[in-house]
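There is one chain below, alone, in structure tokens, taken in the form predicted alone.
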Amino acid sequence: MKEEQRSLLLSSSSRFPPPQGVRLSYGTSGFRADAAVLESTVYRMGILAALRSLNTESSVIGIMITASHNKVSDNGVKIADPSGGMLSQEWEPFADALANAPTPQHLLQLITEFVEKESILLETVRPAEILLGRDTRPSGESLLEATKQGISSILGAVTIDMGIVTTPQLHWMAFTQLMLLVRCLTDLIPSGGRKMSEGDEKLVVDGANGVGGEKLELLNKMLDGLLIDVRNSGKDGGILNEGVGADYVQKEKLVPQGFDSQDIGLSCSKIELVDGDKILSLFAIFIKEQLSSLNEGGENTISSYQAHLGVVQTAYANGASTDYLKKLGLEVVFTPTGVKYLHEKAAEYDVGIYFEANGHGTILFSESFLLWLQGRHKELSAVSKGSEQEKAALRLLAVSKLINQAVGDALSGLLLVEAVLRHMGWSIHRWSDLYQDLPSRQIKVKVVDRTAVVTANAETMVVQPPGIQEAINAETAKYPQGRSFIRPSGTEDVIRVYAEASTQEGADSLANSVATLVRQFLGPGSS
């Protein structure tokens, strides 16, 4: 490393000392914490992103300043790889080490050793190139500036500030393409499908007082046949994710602020939730139907391709959804909690579908399957244009472009839901009635050291501390359709408890019993 580069890193890092007494780790959603302690972290992630760009032959890397569903006083940073997906897991230990280096000298030593180990050329003709984005949090602007300082501390690195964007937009900057693909899907609806009622043509959306509401209003101007009414857009001074947002609705089972009984057709104190499990089920039914159609209807000159369709869930998926998917004959597998694990597993299939209960998810199509699909469509267009088989090929090609395969994207997911419901001729009530969720409850138990809990089998069982899994099993056996698991949080010192049972009273009781076990086994300081 040249002396000019060493001096630049030492001088710039001295302006961003790490917070005392705080240890941060790159979790499933990057780094997240109170915004007040993140300035040095985002500065150092700017350095990491520039190095990652150089390591990938100066490919564009994305940095997003956001804490997603967290309260407005929090913030965070996540990195997008050139593929559009998340930062390679192989780089996460380096991210942790950078974030927690105590002095500029330690930081420089880490960078020097890593650059040598990975054979990263700092002096190249093509500079590192970084896309920057942030959400609407008040702390975002100053953290973005600190990130820019980190990027510019690598000689020649170029920053492109995208301003206020959604995270998926940063991963996939192709916004207007959504409209063309939705129109393609709706044009391919089977004849005789259910006509949309007046209520079906209006979609009321909770913007959570964040960037999503702002982008939805832009989207609304380009849509035909669907009116989007955005509530909690942030323009009325509402606070981000406070009494609003997907996590609030999914965990609390409450209607977000700004909605009334006319919006949901029920008492405002109760909500019928169509969550990520139901979204996954809807898409799985649709994809399975299209795949079945492809190889029907006579001989074809292209060899038949039996696409491997897989559904990926975490232990938080409601047990009723898993049972329903298996009864459909679908292959269902589990991974640890976190989109990075779900995404990686889904990529092993020709078509892999994953969604968390809170709505994070997408559909992945393998390159080999898409190549076959394009050939199959070309063949069908020549011999049976307008047939259901040809339309099925077109629908799948449109879905592969509409759904954001880089990362879960609420906007493209929302539009695909609308297109599939129209294709199926289903109302939202018909969709919601696919299966009935088992009552569930989630509890957080504060602990001194969350790493004392070690899990296995996609977080469905505990291997440390000894004996706690047996105690959980004994409690669970007391409840009809009982199921419970615990796992350490990836972002805070708590143990998360999840429980299901045949009744809400049973789920609540089981969750409380398991939470008591956590306090007993983890000792003083747990609450």
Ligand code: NG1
Second form
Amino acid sequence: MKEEQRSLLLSSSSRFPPPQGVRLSYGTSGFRADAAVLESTVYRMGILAALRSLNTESSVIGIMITASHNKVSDNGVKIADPSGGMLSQEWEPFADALANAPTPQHLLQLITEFVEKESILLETVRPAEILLGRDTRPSGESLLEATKQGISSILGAVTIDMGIVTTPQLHWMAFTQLMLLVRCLTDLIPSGGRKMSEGDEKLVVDGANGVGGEKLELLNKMLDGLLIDVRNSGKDGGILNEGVGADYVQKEKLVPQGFDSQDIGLSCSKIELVDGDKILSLFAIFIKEQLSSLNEGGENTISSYQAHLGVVQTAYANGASTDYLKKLGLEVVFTPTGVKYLHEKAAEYDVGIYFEANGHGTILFSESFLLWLQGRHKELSAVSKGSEQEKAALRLLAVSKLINQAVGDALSGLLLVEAVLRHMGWSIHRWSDLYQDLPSRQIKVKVVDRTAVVTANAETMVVQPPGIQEAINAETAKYPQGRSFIRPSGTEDVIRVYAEASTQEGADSLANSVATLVRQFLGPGSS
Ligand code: NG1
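Return the structure block for the form predicted together with the ligand; the form predicted alone was the one displayed.
In what comes next, the whole complex appears, and the chain from above leads the way.
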């Protein structure tokens, strides 16, 4: 490493000392913590992103300053690889070590060793390039500045500041193209009277007082036949994720602020949630239907490709959804929580659909399948243009372009849901009635040390501390259709408890008993 580079790293890092007595760890989706302790971390992730860019032939790396659905006083940093997916898991230990290096000298040593080990060329002709974005959190501005300082402490590295964006946007295409694809899918709706009912053309969206609402207002102006009414857009002073947002609605099962009884149906005393599991089911039905149309009557070799379709869930998926998907004849697999795991698994299929219950997810198409599909579509448009088979091929191609294959993206997901509902002629109620969720409950428990809980089997069982799994099993066995598991959160300092049972009272009581076990085995936390 050149002396100029060494002294640049030493001098800039001395301006961003790490917080005392805090151990930072790369969690479910990057670092997330109280914004007050994150300056040195984002600075160091700026360095990491620049090195990652150099390590991938100066491809563009994305950095997003966000704590997503966490409370407004938290913030975080996510890194996007050139594929658009999350930072390669092989780099996570380096990220961890960088974030926790106690002094500029330690930091420099870590970087020097890593650069050598990975054979990263620091003095290349093409500089590192980083796209940088943030959400609307007030702490975002200064953290963005610190990140820039980190990036520019690798000589020659270039920052492209995108300002306030949504995370997936950092790597996704322009809205206009999304609109064309929605129109394409709408044009392909089967004829024969599948009509939407009145009122289904209006979509009320909770912007969670964050960055998405603003983007949706833009989208609204471009959409035909769908009226988007954005609530909690953040303009009227509401606080990000406070009493609003997907996490609040899914975990607390409460209606977000700014919504009245008309928005959720007059007779509703309790919220009817159409969650990630239902989105997954809707997409799976649609894709399965298109794949079978495609294979009808195909005799020659190119037509007879049997696409391998798989769906990926986590332990948080409602048990009723898993039963439903299996009854449809689908292959269902499980991974630990966090889209990095689901994404990796889904990529093993020709068409892999993954969703977390909270709504993070997308559909992945393998390159070989897409290549075959393009060929098949060409073939079909020559011999049977306008046939159901040709339309099925076109629909699948449109879905592959509309859905964000880099990472789950609420906006493209929302557009695909609308397109599929129109295709089916289904109202939201018809969709919701695909199956009835089993009552469930989630609780967070503060403990002294959450890392004391070690899980196995896609987080469905606990191997540490000894004895707790047996105790959980004994509790769960008391409830009809009971299921319960615990795991340490990767984004908050808590143990998460999940319980399901045949009644809501049962699910609540099982969750409470398991939470008590957690406190007994692990000791109470500080708050
Ligand atoms: P943790 O805090 O590791 O449970 C939460 C969500 C994940 C994922 C990440 C990242 C639950 C139970 N967990 O992770 O699904 O969305 O945040 O945003 O919803």
